[in-house]
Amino acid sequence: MQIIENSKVKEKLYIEKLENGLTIMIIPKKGIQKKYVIWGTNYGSNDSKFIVPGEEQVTEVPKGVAHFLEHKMFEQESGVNSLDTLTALGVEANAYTTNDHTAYLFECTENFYPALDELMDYVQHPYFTDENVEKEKGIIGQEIMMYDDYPEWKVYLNTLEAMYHNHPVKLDITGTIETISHIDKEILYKCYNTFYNPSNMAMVVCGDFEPEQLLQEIKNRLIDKKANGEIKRIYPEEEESIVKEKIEQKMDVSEPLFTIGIKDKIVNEKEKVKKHIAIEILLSIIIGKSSKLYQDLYNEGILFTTPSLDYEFGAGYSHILITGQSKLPEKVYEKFKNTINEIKQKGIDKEEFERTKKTIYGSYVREFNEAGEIARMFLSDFFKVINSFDYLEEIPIINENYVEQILKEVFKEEKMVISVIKK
């Protein structure tokens, strides 16, 4: 196993790949009583348009299928649900699909091994039906009917609508009840077959486990199964513009939401880290709960409380997003622009500069303080092709130059958009 350290933290990563193709990674942690495991496919709603290997012609499934197939998996032939299993062991698990990838997870305290047993089984044996497939689109239809219903998740929704042409980003990750009538047990046991090879999956296992001998469990429960070759996904060309500025709607909120959105270009593959740390240094300065705009709108009662701040990027994607609520959305965008341009005027100050990136830096070493905030960072990150400690040994080196360089290319009023929820 290849053994990556990182002095900052005081953590190693123990990585290896099988010959299957498939990659485990594993962060030791001496000492601590929990134990957390995601298993994840670098399958995601994205998805939906590509070419299998070993095939010429291109596949094309319905959107949502992902998210379906994470519905399923937990079905077994025997009539047991796998999720009934690992509860009944005492343990919490989960599984997300998300715009990338689809992971399968558990954490416990005990009964990590006979919980292993049923996830690594349930991941690798799937069990569709004509029947059981008919009944999930039920149950799914009722899910996407509730998130229609969400206005947490339509503002988001509105900003993705209001800024790609194209790109599948854009569209709901459980697909539509239209998309998702077209779904049949052919579809599912296609995309499992495509996307669930050993060779596009990761498993990332944190807590108190001697490496070697835990690899040599995992690899005692994984079937016999060869890696695929590469799958070609195909997504649409998108324009650099945005589609409109604005984007509103009327929902049952108690004050208005808001998020603003900043569409940005493809990432550069060598510089995503430095880029993602120097956006987060950025909005930080811009919005951040220390910033003078943020008190100064807290103050005049515009916004309420200190608004999220996302960075999102994957294949053909990268965006920007600040969510909150206040009774004046679009005062709140006035002054998020008028402050952008000041401080592209008047440069960043270097002490403020300073102290925010100290905070960032806090934020990053906190996350591995916890085994599933690391485990699921980084089978993330794996999936975006970045080994998480890569954030801890490029921030010190980040300067007001790079940052104030990002502030011009990336934050520009012409790739802004806001969407709102009224009430």
Second form
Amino acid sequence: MQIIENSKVKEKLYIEKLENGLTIMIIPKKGIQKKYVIWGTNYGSNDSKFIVPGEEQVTEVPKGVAHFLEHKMFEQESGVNSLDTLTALGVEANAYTTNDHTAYLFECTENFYPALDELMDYVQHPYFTDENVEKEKGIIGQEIMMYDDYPEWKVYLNTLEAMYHNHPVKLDITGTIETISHIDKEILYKCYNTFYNPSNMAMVVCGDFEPEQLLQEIKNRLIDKKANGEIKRIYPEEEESIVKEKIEQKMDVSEPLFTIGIKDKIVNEKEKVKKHIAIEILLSIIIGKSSKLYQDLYNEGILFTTPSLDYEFGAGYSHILITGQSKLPEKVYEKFKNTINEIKQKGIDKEEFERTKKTIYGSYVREFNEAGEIARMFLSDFFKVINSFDYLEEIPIINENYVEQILKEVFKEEKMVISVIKK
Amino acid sequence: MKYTEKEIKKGIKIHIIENEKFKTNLVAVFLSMPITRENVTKNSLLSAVLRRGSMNMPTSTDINKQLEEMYGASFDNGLDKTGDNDILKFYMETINDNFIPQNDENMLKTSVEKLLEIVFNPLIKNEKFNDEYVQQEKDNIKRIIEGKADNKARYAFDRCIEEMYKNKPYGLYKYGYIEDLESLDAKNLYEYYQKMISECKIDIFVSGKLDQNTLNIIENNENIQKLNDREVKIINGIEKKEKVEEKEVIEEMDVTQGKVVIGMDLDLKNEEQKYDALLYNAILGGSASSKMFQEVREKASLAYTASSSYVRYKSNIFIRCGIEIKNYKKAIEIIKKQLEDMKNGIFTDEDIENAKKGIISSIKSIDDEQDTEITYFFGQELTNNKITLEEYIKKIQNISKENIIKIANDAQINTIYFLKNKEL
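Could the form predicted together with its partner chain be shown next, to go alongside the form predicted alone?
Zooming out: every chain and molecule, the one shown earlier first.
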């Protein structure tokens, strides 16, 4: 296996791409009890239009198939649900779906290999029937309705709605009750066969392991499957402009919830880690905990908790999100824009810049504390073609000029939207 | 992992957890006292005022800049209602000196000092807190209280507890009451702080890659030196449960999905039964192979979330699920059937073994996370019941089916709470 060592957090990544195209990553951690494994496919809610390798025509499936598949993968022909088998082994198993990937995981202290048997067995052996597909619609329907009661989720989706004209990132990961009603077992098999090919998948393991030996154990559990060709994913044309600046919805909340969004251009391959860090630095300087803007808003009673600051990007989309709760979201928005203009004119304060870099460096180091967090991070970065260690290497060398350039390029008023949920 | 504790003054304990496997050191201070209607609002406000500034770091900006200089040390504080006690919690986490590029300072020492400074040396002028901070935080606490119903699932849970513990300490809302906020000001809040800090139980935890000196740093800290001995008045022990009539409470709000919370009383006779109850809960609704998940979600397809949780400090189990409003009766029927099955021993040895494995695995990984580990030791400190992780595992292994059936028969529904839509 190839070994990539990071001197800053003193950790090693063992990585190998197998002949069938599957990538295995192992991060050994001496002395910890917990073992964590996650197996993912580069297939998420955004991938509903594609060309199956070897075919010519475009396949389009209802929204919500990736998430539906995630639910149904646990079902086995024997009638036993794999989640039960794993739970019976005393391991904690779960799965999740994002915009760009689906992942199956478990964590345990004992029974790692029996549980790995089960995980690798169920992910490689789908079993869908008309009956079990119909039954799942009731459960997922309740999941969709649960999210309907979360104002935090609605304010997020509305922000994307205001930013994107066509890109599927703006749609609910679960699909809607209407779209999932069209899902049947044929659709599930077709998507499974397309996207659950080893060449489209990666596995990450973190725990106290001897990497080469673990790699062999994983190989022994793989069924014979050849790498397929490239899956062509089709995303609709997306203009650079936003759809509308303001979007509002009424829900029963004591104080309005808001998200300010900034739509960004699609990130260039080489630059993404550096740009991600620059945006984190900027957000912290503009409206982070120790910023003047946050302190002013806090003292005036306009904000009473720090907003959460995020930068999300993937195939065909990239945006910044600032989410919080405030009596006066419009005021926050206005002052946010003013602060950006001030910083654009005056430049970034040197001392503040260095302090923020330290903070962000510390936050990256901390992400290497817990096995699950490490494994999830490596998987999700891998599907974005990033090695998670890169963040630690890039941050010390990032400079003010670059950050100021990003401020000018990305933080543009005509790209900003605000979504509000209020009573 | 090596755990040691030292009572440095009566009612004040230092707990040292040496562990080499983390990138971080974590320091925590817990102030504990019985929860009362009189003090709950004061504690809530106090917790918010203390994080605003100390004598040497008078503004939030000073605190935050300091934290950022320490490679983004994180400071956090909050409130917890643990049984009939109110706990003020303060945490500071820093990265370990080994992972700092220029190794020029003792980060652990700095973080211990800064945290103690925030808790024990608040910003005081003319015998009172800063007026402006108190005013602003009163406003913020009011907003938190008003926002109680924003998260509907959480709200349903809080409401069920309130109904079960009407006019009792555990029924109090941890953020307090708007009508009790009015009379608080910078002066009387400071008077309360002085009294509270001289009477509460104090526990200081340090976890991480530590040296011999850690204990000395805390013991010799001037803010610690000025504290006096105190009589600890924590409430623990097993609560006696009375037979009650099953109560149904239905509330209407603007929700898409109905939220059911069922509060159950467990009439336990001794400490050992607390372990049995843990297992009972795991089989009933603690995992994906539990009765709740299997019957309510997988078989009846009624819910996405269907689970139960065990509150050890109060001998309660809470069953929670989110359902379509029209299925309420059906869901209750299925849930009650599960409770009956538990009483009649309709669960297999395999169910027991599986539940044990799950619990044991989580016990084993307690020391893989610093805050979990601190919470574990603090829980033991509060209940005055110290066992090692190995002993804990052994106790779980020794539980028999009869023990679990006994719990099932000593469990009764106290309150069924249902939050539903207005139109129906």
